[in-house]
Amino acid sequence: MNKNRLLHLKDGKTNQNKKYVVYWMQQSQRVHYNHALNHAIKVANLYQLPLVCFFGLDDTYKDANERSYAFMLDGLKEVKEILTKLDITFVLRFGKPQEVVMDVLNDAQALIMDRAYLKIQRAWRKDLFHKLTDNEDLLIDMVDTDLIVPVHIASDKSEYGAYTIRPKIKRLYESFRDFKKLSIIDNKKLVDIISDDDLSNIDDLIQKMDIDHSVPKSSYYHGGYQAASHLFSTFIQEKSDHYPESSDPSTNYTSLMSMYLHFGQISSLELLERLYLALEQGQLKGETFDQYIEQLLIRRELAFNYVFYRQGYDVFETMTENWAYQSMNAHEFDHKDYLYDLETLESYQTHDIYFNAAMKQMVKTGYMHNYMRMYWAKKIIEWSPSFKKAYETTLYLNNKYFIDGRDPNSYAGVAWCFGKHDRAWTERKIFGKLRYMNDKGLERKFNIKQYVQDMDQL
């Protein structure tokens, strides 16, 4: 592992007495490619002290409903079996994570985190930190594994765009290409800590939860890493040639990998190791190579780059560029053709098809093609009655709807939509100096009809 990866937070003094070492996974819900689960091992060999690995599940996340936490469940359920196997004891614990987890570090040598990004999950760990500063004995480490470059080594600031990030990531990645194998534990006994549930039964844990179950569990996307390495397989083998061309909504050329990686089920790194292999192996065209690496590298950390070092990443007035925030503010009190409410949007009932179409398959699916996903916000933006307002409703919708909602891809993603990692285009009515999208452009680019057709299916 890269040295940069790991963050040493606190030294701690051995003692005899201590029983286990633990990692808490929260972030990077996955065995394989994960980094801080392969340090936590290492750590637990030095001490020769067994494993622990704590998941912590808050059923008050926000925004979080039964479909997120359905798909987390599946994948969390397969980590367990996997762990089991390996001799790492599973412990799942219902709370507040960074609470929950103090119950089990009284007997701990070492605390391993992964590292997070979104303002809330760096909260947790502050917090608990704060809170373990007076424990003499306890070792705390921190690690970056969803990254292929920590985001901290990327860039020490909020980057502009695409354009600003580009050269610095393509400077560093090869020497992050960092993860060989998992080791093995040493001291393999298992160690006597309940679990509140042994996660035997996700739809009879998930009908128990206090959660919202207003938005069912997706029958068409199953949670969890052989999920995840699957459909990348068959991406690679059967779609990728086509690569170059899903920018339509009509085709069906996507990976699929958003949602894995939102809820660190796959690693971004292993999903770059296996384009290598392909593309050494003859299976990759080098056009689909770059496409893709364009999206996983830069784009993909360009926006955790952004939710890390902008605070207000999920608030209006914050959120994006003062260029943006001059243009919009001259076309408040454009007249708009058309004015929707929150129920007609999300029961797409609007004049326009596409619109539709996509918001159907968003709700019934939680999954919404990348193209569409900017028509339907550029739609919302012309049919809300204030830019904040759009702003607010595009985000409340994102985060209910979509399994890959909240995470630093669909804030960025978002506030792209206002201008953001963006530049000023020729002003128009209402939409300023943003970027317009229009149905002609769809109908003129894509097959869209057909997309309309297939959503007509669900």
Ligand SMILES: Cc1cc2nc3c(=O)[nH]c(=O)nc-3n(C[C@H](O)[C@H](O)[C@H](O)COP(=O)(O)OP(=O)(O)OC[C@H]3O[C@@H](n4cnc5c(N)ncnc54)[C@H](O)[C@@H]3O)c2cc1C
Given for the second form:
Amino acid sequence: MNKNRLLHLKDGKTNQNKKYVVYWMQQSQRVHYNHALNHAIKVANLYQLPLVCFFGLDDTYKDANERSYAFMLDGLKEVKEILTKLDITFVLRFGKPQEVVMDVLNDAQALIMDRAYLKIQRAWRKDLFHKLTDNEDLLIDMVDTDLIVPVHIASDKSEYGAYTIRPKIKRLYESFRDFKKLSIIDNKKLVDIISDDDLSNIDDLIQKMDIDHSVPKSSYYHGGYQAASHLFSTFIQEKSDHYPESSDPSTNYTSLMSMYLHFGQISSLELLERLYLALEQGQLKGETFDQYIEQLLIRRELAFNYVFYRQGYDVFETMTENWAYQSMNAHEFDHKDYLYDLETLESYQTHDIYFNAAMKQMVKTGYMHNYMRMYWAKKIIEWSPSFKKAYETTLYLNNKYFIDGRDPNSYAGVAWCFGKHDRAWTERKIFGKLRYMNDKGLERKFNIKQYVQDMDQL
Ligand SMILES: Cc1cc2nc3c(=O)[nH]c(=O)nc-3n(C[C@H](O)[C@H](O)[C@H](O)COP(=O)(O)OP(=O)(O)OC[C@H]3O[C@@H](n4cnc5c(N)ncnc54)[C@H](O)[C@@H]3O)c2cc1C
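Let me have the form predicted together with the named molecule next, following on from the form predicted alone.
Then the entire complex follows, led off by the chain already shown.
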């Protein structure tokens, strides 16, 4: 592992009475290509102790609903099964992760955490760390395994756009192709710690949880590494030749990896390595490789740079650039032909068939094509009483319905519609200098009627 993935937070004194090492898995919910898990196994082997992998399931998490939790729990069930085969104990507890993990730390010699970048995720880790500073014996490490190039290594500041971060990441990423193979745990003793649920019946568990039950599980997408891996193989074998045409919403040529990446069920580094292999084996066009890397490596990691360095990434007043605020202020009171409330938008009852189709895709399936995400958000700007209201509505719907919602990409994607990581365009009514999109563009560029027909079938 490239040593820059590792943050050594605290030394620990060896104590013969300690019974195990803990890997607190929260962000990277997988076994494959998990540097944090691998590091935890190595630390456990150093002490010749068994390893406990801990997960905290919090039903008070903002925007927690049946859809996102069912997807996540499908993945965790697989993780548990694989870890058991690898002689690693999996423990699941209900509650705030940074609080309930404390219950298993008394007997732990070391704690390894995976790194995450949203404010709440950082606060959890910080909070836990502060509670543990007096624990003399406990070694604490944190490992970045969610990105190809860790945010603080790629850049030490908030990047202006893809064009400023691209050369930095391109210079560095080869040295982060650093996962060889998962180590084997020496001490194979399973540890006797009770879980709050054994994940044998996820539907039952979901029903018992105090989460939003109004957004049902997606019948289109199943969570977990196996599903992700299978979809990615299909992408390489059947879709990748067409990836350069994938911006047409009527096609289905993208990889659908965002929801799996969001829960850490598959690693972006694994995707990169599989692309390299496919390229070497003649299964992938160079053009597809370049375009996919631009999304996975540059755009995705730009979003992480954004949430890491911009504290106010989730607040209207602080999420975008000054030129955009000036322009929005100048157009705040422009006349609008249509104004829709949340209920009309959410029930896809507007006058715009393309918006309605996209909104329906989001509500019914938990996914929406990238181009339609842009169009959808731009229409909400056009039909809302203010830019602030439009921002809040867009983010609310994004994080409620998308399986990949509540992600750095969610905040960056929505902010992009308000000028972030974009540029100023020719001034026009309502939008000012923000980029404008209309139905004529969809009709000119794409087989958009086909998209509408497909969504009618949902
Ligand atoms: C208004 C708006 C809201 C968005 N909300 C989200 C969200 O909640 N969660 C989310 O993950 N993405 C979001 N995106 C980004 C993008 O739309 C999705 O990542 C993409 O559609 C996922 O589909 P895919 O995995 O099939 O993409 P592919 O084309 O197969 O791309 C592969 C991977 O590259 C990354 N990627 C692709 N497009 C982008 C992009 N435009 N920006 C950053 N990374 C990208 C994703 O990780 C994706 O899984 C949003 C974009 C906009 C404009």
